[in-house]
Each structure stands twice: as structure tokens, then as C-alpha cells.
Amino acid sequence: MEVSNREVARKLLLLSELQEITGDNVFKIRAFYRAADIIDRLNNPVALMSDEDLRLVPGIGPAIAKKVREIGKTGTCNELEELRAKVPPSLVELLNLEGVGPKTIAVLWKKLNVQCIGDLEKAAAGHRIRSLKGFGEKKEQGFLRSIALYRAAGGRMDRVEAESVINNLSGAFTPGTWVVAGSYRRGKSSIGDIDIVTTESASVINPKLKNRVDEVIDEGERRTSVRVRGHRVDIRFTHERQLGSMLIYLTGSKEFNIRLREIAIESGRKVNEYGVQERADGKIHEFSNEQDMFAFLGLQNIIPELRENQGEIELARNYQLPQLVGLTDIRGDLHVHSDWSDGSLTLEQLAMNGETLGYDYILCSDHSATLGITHGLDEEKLQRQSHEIERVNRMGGTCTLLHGTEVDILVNGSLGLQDHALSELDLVIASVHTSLKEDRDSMTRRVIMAVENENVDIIGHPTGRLLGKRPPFEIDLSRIIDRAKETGTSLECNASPWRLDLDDTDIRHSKELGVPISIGTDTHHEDDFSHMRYGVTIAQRGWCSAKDILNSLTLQELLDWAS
């Protein structure tokens, strides 16, 4: 499997962080940080480049090129593994805490022997942090808040991290003999433990796991539990004839499974992972697929994304489940950045990617100039970009580039660009990026002002969350959704797996009120286009049909809606 630029960049970033923790040469550390950033922005896959081509990339010398080639071939490099061995494994987990960087970790480890999150929590709660030079009471409280946030996430994985864990184990199974179940299969935005169901025997699989996992927790004929990258994976072994019932049992939420058992009891039966049993004579009905078991229970097939006991079972009893949106309904991407701000792709490359994906349109929505760190566009630069987009569209491709912006919602509720500039654009996304710690009422009024601006079409990532890193800011989404209904403004389902914002419950509330949902990948790199699938999955969990999704409109319908 080809190692992506993003994965190479992550490995180099971790390498530079470990170098900083262990006190390596500062110039070497900076070089690796810089190389990680450069590679993350490259379009051409570095894993396929020759040494000569790699050294032609600015910022990548012979030493770093060698590391890149190693990572491209093996997924890691010797220096990274050597550094991992020098520090306690739990020390790396501290990097997941907001506001805790390598320099801070180095001081805490060397001065207070902090080796894990628990050590840091005890040191902060015991007021030992403030004894260190450059640290104080405010720093202690910040550590405790970061730990609380991390714990609230339950050490849960985003979907990319979960897929990485799954890929780590995939080679142990024969293709077609295993399925990932649990919350991952239900499409949840974050995942705790991973459940895998396989029709291969334990005697075949268990020996193959040894070199693919960090730890074997428990090993058996029916279930084996392992730990991969700090996360638990439970593998359930079943027969092909019982695969359907096992998948239903291990995919549905606890509440879903309870309701399913109640329905079975009503007809004199009981259900478990092995099938449906008749209470009268003990006969067990086995099912090789889920559809047959649902049909046996008098239910329409319920897709995994809906198995939460939120009314779907009652609708399934009457065969009235909605036809949900699918990837084939998506006609375009409504949140994409180019190299005019902080993206890595040219306008031509955006259009070409749209063609490859079969899209009718892509919204180029670069940041406004007020967001200085992203090299945003002012009115003059926006005007020049408009001419360039026209030029690209005249080239005759099948995917039309729409001209938009992701304009910053400022603290006072005004926007980072003047109305006359915004009125010239095809679509406008308005998002909060700064001053995220305002009180609930202030933040709500701030966003409502953007909703009420006649030039704003979409509110981007409405809660500002970063999964496992930053909680949603304080905001009354019910008020936002109500006002969006009145103004006809769309709310975004940001499909980035590190955001997935809005989440499914808010999407469903919006849908029920008739507020259109737009799905945007927030693409900055070519790989990000594939994140559309995450947005569609969350929209399905929010019970959305194609008619609820802005991206399902034709190009002309979309332009008419925005006018």
C-alpha cells in the first residue's frame, strides 16, 4: 500500500517532536519540522519519488530524503524507532493534550519525572508544576483543562485514526472474510474500541496477530482482544451461517439491540449473536446476512448508520424508512481551498480533481484576508482570482469552478470582507476562526449576525470543534438553526474527519426544520477530496435524503438557490 504524503509528514513530525523531547540539535529539529510541512503540502507522492527527485524538493536534503524513502517503503524509519525506544511509550500520549508541546514535555519529564497523563494530572493537582521556572498556576490549570477534555473524549479515535488501526490488522485476514462492526460501522464521528467479525477460525487468525499488535489482551476460540497503537480491538470469530446475526448484534447501539430484543419477545422469540431462537421449542434460526434476519423479524433492512433506536425500528416495521443520501447523489464539493490562500492545489488542479470525481462543480472558498495566518484574500486579490477562475472555466472542462470565499466572522459579528465584494461571488461561506472562548450568548449573537447577512449562503463548521483536540465553542445551535430556517441559510456539515461539524443530531434537527445542509471537505490537499464520504455518512446518520443536501442540486439549481 502506497504511503501517503500526509502519513510521511506525520512520521517526520513525530520524529522532530521526539528529537525535541530528547534534546537533539535545534537546527536539525527545525529542518524536520519544515520538511514535514513541505511534504504535507506537496501534490506528487513522495513515496514514489527517486532520491534524486526528492533532493530537488526545497527543504529536503540527503539525510531527510533517506528518511522519507525509508518511511515510504516500511511505514517508519530507524531513527524514529530508536527515539521511541528512548522515551517511555506513555510520554508520546502527552502530545495529544491541547497546549502541551515537545519542549514542555521535555521539561516535565526531566524535572518532575512526568511520564504519562496521570503523572501530569497528579503534579498539576498537587501544585508541583508552578515550582518550575517559566510555569505557574495558570499553566497548571491549563494542563488540568486539557486533561479533562482528553478524558471527555475517552481516548476515542477520529475516523482516520481508526482506519489506520484497522489497516494495521487487515493483512491478518483473507479478503472477504471480515467486517468491521461497532460504532465505526455505524459511522460515528469518533470511535472507542473497534469490533471486527470474521468467518475465519481463531486457529488461523491468532498466530497472524502477534507481529501486528502492541499487546494481546486475551486470546480465545470465540474472541481475541488486542491493543493496537493504544486502542483495544475485539475480534469475534463466527460461522458464515451466523454472520448476519453476529453483525447485527455487534453493530447496533445498546439501545438498538434492547429494542430489537423487545420486538423478538413480542413474537415469542429471543435474539442474540447466534440468531433468533423460538422460545417454545428452542429452535435457533441462523442467518448468513443481516437483511434476512431483519426480514424474519418483520423489519425493513436498517442500514448500520441508523441503528441507534431513534425511531428507525418503528419505521422499519412499517417499511417506511427514508431513502437516504448517498455518494452518488453528490454533484460537487462546497468547501475547497486553493494555493491562493492556505491550500496546496492550483485552480486548474481543483477543476481537474472535480472532473476525476465526476463533479459538476467545486466551490473555491479561500479564506478572507482577516485570517492572517492563512494568507487570505483581500478585495483586490479576490478580484484577480475571479478572472483566473473564469479563465479555468473557459478551458472547457466538465467541472465548473464556482467562485466563493470562506469569510471570517469577526468578534462583533461583522464579516472580514465588505458586502459589495461578497455580493459578486457565487457562494459565500462564513465561519468563526478566532476568539473562540466567548460566552454562549455573545457567540450565538455573533453567528446569527452572519446568518442574517444577505450575502452569506453557508455557515461553515458551526461549532468550531476539533475532535479530541478542541471542544465546540459555547453556542446555542437551536437559535442558529431557527434563524437559518427564516433566512434560508445553509449550515455546513464539514466533512473533515477532524471536525465532522455539524454532527448527526444537529443535522437531523436542521433537516426537520427544512434548513439545507451543505457538505464540504474543507480540502487543502488532494487527499482531502476523499473525505466527502465522511460527510455523507454523518448526513445519513442525520436522516438526510438527497433533497436535504445542497450538493445534490444541479449547477443551475444551486446558482438559482444562491441568487
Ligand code: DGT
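Quick caveat, the model's predicted, so the values are computed rather than measured. Numbering follows the first chain given and starts at 1. Here the rigid core means the biggest group of C-alpha atoms that line up within 1.5 Å when the two forms are laid on top of each other. Compared with the form predicted in complex with the named molecule:
The rigid-core alignment places the CA of Asn113 2 Å or more apart between these two forms.
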The other form holds:
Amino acid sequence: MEVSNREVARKLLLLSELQEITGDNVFKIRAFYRAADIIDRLNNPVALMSDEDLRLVPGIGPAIAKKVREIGKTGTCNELEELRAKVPPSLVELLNLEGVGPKTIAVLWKKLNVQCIGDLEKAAAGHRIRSLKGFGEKKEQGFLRSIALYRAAGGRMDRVEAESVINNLSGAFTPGTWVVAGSYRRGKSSIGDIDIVTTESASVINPKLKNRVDEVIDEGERRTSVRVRGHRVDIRFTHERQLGSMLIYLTGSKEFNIRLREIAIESGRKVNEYGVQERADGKIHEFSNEQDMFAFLGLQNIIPELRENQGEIELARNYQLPQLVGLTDIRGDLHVHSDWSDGSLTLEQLAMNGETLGYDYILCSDHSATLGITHGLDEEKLQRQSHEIERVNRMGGTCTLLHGTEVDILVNGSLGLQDHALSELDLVIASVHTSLKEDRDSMTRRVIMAVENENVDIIGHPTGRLLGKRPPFEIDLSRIIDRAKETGTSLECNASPWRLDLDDTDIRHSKELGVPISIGTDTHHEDDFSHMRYGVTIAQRGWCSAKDILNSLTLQELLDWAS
Ligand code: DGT
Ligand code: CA
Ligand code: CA
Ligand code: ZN
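Can I have the other form now, the form predicted in complex with the named molecule, not the form predicted on its own?
Up next: the whole complex, starting with the chain shown before.
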């Protein structure tokens, strides 16, 4: 398989971080850091480029080109592996802490011999950080907060990380003989461990796992547990004729399983991972697929995304489950950045991508120019962009570019662009990007002011969370949702797998009050368009049907809604 640009970029970034931790030449470090950023934004796969073509890319000199080709071919490079051998992995883990970069780590390592998160915690709690040059009491407090937050996330994975773990193992299984179950299959935004069910036998699979995992935790005939990229994976072996019951059991959730068991007991039966047993005569019914087992228990088929015991089982008993939104209902992407702000695609490329995806429209929503945000558009630039968008639309593609913006909600609740500029646009997203640490009441009032602005159509990533990195801001979402209902404002389901904001339960709450949900990928690079599927999954978990989703409207319906 070809190594993607994102992967090459990640490796280069890690390389530059390790160089910085070990105290390499600053110019070299910066060159690698920049190259990583450039490659991440390139559309042509560097793994397939010739040496000459590579060097034609601005920012990539001969030394970096050599590394890129090495990574493109082998997935890694010598220097990276050498540095990895030098720097303890537990030290690299510190990079996951908010506010801790390679430079900080270098100092902590050298001066205080900090080698892991625990060391840093002890040093901060023992007030040993403040004595370092350039560090102070505030930094010390900041480290302790970041550590607490990281621990609270409990080492849970986002869906992209979960997919990397799964990909590392997929080669061990014959295609079509295994399913990832657990919270991953239910579509949750964060995942504790990976649960795999396979119909291949332990004697076939166990030996094939050895060179694909960091560690075998426990190996057996019925189940095996391993560690991959630091995360636990449980593998359960099953007979094909019992696959249905095993899948239902291991997909859960726990609360769902408990409720299912109660229902079975009402009709004198017992369920477990091997099937359904009649209490009267002990007879065991086996099911090779889930649907048959649901039907046997008198239930409509329940998709994994709904299995949380939040009322779905009761509806399934009456065959009244809602028809949920699917990827094919989505007619456009309502949050996309171009190279006019901090994205990497031109306006033409946005339209072309939309066409490839079969979309009717894409909302080009570049950042507004506000202090503290680089590359934003002011009024004048916005107007020029509008002409460019018209020009692209006149070229006659099948995907219309809508002109919008992602305007900043400033600290006093006013917006980063004037009303008369906003009123010219097709659709306006308003988001908070700065001063995130306000108290709950101020933040809530600030966002409500944006909701009340008649030019604002959508509130972007309403809680501002970054999964595992930054908690939601202090905000009273139910007040936002109530006000959005009154003003007819949409709330975003930001489909970026590192945000997924709003999350499932808030989406359900909004939808039940009749607030339209807008799914946007927040695309900055071409690969990001594919994140729509994460957003749709979360919307399904929020019980949304197509009619609840703003971007299942036709272009005309959408424009009518916005006007
Ligand atoms: P996670 O890994 O924390 O993201 O969440 P899950 O849902 O994947 O939970 P996990 O890995 O502990 O267990 C996998 C499945 O096994 C879960 O989806 C349902 C089932 N399960 C776990 N614990 C129980 C339990 O105590 N009772 C029953 N009936 N099923 C359970
Ligand atoms: Ca799990
Ligand atoms: Ca598990
Ligand atoms: Zn944003």
C-alpha cells in the first residue's frame, strides 16, 4: 500500500520533534518541520514522485527529498529509527500534553531528568519546575492541569487512531472473516479498547499476531488480548453458527445487553454470547447473524449506532425505529476552507472535489480576519473572493460553490465581520476561536449573541472541544439550543474526527427540539472531505433522520431556508 502524504508528513514532524528533543541544529529542525507542513498540504502523493519532481516542490531540498523517498518506500527512515532508540517512548508521550512541545521536553529531560508523565507530575508538584530559566509558577500549574486532562481522557482513542490500530492488525485475518465490534462499531467518538470478533481459529490467528503487536497480553483458544500502538485489542474467536449472538454481545453497549437480557427473561429465555436458551427445556438456539437473533426475540433489527439502551429497544419491539440519515442523504458539505484562508485547496479544487463526491453544493467558509487568527479574510478580500466564486460557478460544474465565512465570535459577542458584509453571503457560520477560558455565563451569553444575529445561520463546533486535548468550554448548551430553536439557527455537527462537536447526546437534544443540524467536515486539506462519514455516524447516534440535517436539503431548499 502506498504511504499517504499525511503519513509522510507525520513521520517528518515526529523526526523534527525528536531532533528538537535531542538538541539538533535549529535550521535543520525548522526545515523538516516546514517540509512536513508542505507535504501535508500537497495533493500529489510524494511517495510516487520522482527525485526531480520532489525537488521542484518549494521547501524541499535534496536532504529532505532523500528522507521523503525513504519514508515513501519503507514507511520510516534510518534517522528516525536511530532517534527513537535514543529517546524513551515515555518521553515522546509528553508531546500529547497540551502546552508541552519538544523544546520544553528537551529542557525538562536535560535539567530535571524528566522521562515520563509521572516524572513531570512529581517535578511540578514538588515545585521544581519554577527554578528553571524561562519557566514559572504558572507553567507549573499548567503542566498539572494538562496531565489531569490527559488522564481524564484515559488514553482513549479517537476514531482515526482506532483505525490505525485496526489497520495494523488487519493483515492477520482473512478478509470477510472478522468484524470490529465494541464501541468502535457503535460509532462512538472516542474508543477505550478495540474488540474484534473472528470466525478464524485461534491456532491460525495467534501466530500471525506476533509480529504485528507491541505485546501479547494474554493468548488463548477463546480469546487473545494484545497491545498495539499502546492500545489494548481484545480478539474473540467464535463458530460461524454463533457469530450473530457473539456480535450482539460484544458490540454492546453493556446497558443495551442488560436490557436485552431482561426482555428475553420476560419470555422465559436466557441470552448470552453463544445464543438464546429456553429456560423450560434448556434448548439452545444459535444464530449466525444478528438480524435473525433480533427477530427471534421479537425485535426489529437495531443498527449498532443506536445500541445504547436509550429507548431504541422499546421502539424496536413495536417495529417503530426511525429511518436514520445515511451518507447518501448528504447533498453537500457545509464547512470547508480554501487557500484564501488556512486551507490548501483552490476554489476550483473545492468545486471539483464536490463534483467527485456527488455533492450539489459546498459551502466555502473561510475564516474572517481577526486579531490572533492568521490568514483570515477582511471585507475587501471577501468581496474579491465572491467574484472568484462566481467565476468558478460559471464554469458549469455540477457542484455549486456557496459563498460563506466562518466568522469569529469575539469576546464581547460581536462578530469578526460587519453585518452588511455578512448579509451579502449565502450562509454564515459563527464560531468561537479565541478567549476560550471565559466563565460559563459569559461564554453562554457571548454565543447567544451570535445565535441572535440574523445573519448567522450556523454555530460552528459549539463546544470547542478537541478530543483528548482540550475539554469543551464552559458553556450552557441547553440555553444555546433553546435560543437556536427560537431564532431558527442551525447547530453544527463538526465531522472532524478530532472534534465531533456537537456530540451524539447534544445532537439528539437539539434535534428533538427541532433545531436543524448542519454536518460540516471543516476541510482544510483534500483528505478531510472523507470525514463526512464520521459526522453522519454521530448524527445517527443522535437519532437524526435526513429531515433533521440541514445539508440533506436541495440547493434551492437550502437557499430558501437561509434567506
Ligand atoms: P470502550 O472500550 O470503553 O470504548 O467501550 P466498549 O463498549 O467497547 O466496552 P468493552 O470493550 O469494555 O466491552 C466490549 C463489549 O462487551 C461491550 O460493548 C458490551 C460487552 N460488555 C462489556 N461489559 C459487559 C457487562 O458487564 N455485561 C454485559 N452484558 N456485556 C458487557
Ligand atoms: Ca471496547
Ligand atoms: Ca474490550
Ligand atoms: Zn473553526
